[in-house]
Amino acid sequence: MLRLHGIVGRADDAELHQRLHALEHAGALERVTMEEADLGRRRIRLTSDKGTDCAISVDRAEDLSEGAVLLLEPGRAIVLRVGVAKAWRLRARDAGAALQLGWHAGNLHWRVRFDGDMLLVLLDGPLAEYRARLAALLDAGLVEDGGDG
């Protein structure tokens, strides 16, 4: 178990970017991937792409997020990747339909984002299970189903 506490830098930081690039060439860059659904955790156990068992924590004031550098040594670095949530894209036909769609999404406690006139539902499970909840609105043509592609 490799104990890692705190974030030492960001992978997109200009100076760090070069060092990480050099380490990657030398085969000394490891990545750990956290599922999007785990975002918010401050303690998590993850195995890197090179098989290192990492016990990761950050202080409550810090966030584990995409590109966080968790270890930076002359001959080794570990960078966090965060999986991207699939999002189901929906557009309501008119204001009345939008009110209904918003009510349902809230009532179902779905995690949502907004993109212009689209509602994005972040998927924690199979799309079919989400579709089933809105079947009435979809079948009535009140909401346009933009898929999760």
Partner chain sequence: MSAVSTRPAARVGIGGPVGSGKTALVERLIPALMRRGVDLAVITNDLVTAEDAERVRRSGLIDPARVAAVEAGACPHTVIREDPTLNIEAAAALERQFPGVELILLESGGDNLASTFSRDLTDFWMFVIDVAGGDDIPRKRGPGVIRSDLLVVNKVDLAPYVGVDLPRMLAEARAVRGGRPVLTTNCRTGEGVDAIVQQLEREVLFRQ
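Return the structure block for the form predicted on its own; the form predicted together with the partner chain was the one displayed.
Here you get just the chain by itself.
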């Protein structure tokens, strides 16, 4: 079990954001997800998306919130997510469109899951920003927008 005490910083801080992006690109960024109702807790045990068992504690003066960086080391970081991740459901028209969709999702470092012939993009921000990145594929009818949920 990894014991994490305190908040190192915020993921939206400009300096930390660059470091976290590099770690994510290297596959060394982990996320722990906490329900909104648990934000007031001072101690909680969570498992990261990579399977790390984390015992998290914060002082009374600290508040857990979306984007709290709980660990930042040269080769690893752990960031807090709040609530259930929303996903954008996409379906490619054919194999060629699937290749293009896969290339875009990979090039943009999107976190994805698969559900049959659907690609589920786990949203880290507003859906409109994700849609804008695939506007050409959507407008051309190469990719079907299955909505979020």
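Numbering follows the first chain given and starts at 1. What we label the rigid core is the largest C-alpha set whose atoms superpose within 1.5 Å from one form to the other. No experiment lies behind these values; they were computed from the predicted model shown.
Core-superposed comparison between the two forms: the Cα of residue 14 travels less than 2 Å. Relative to the superposed core, residue 45 shifts its CA atom by less than 2 Å between the two forms.
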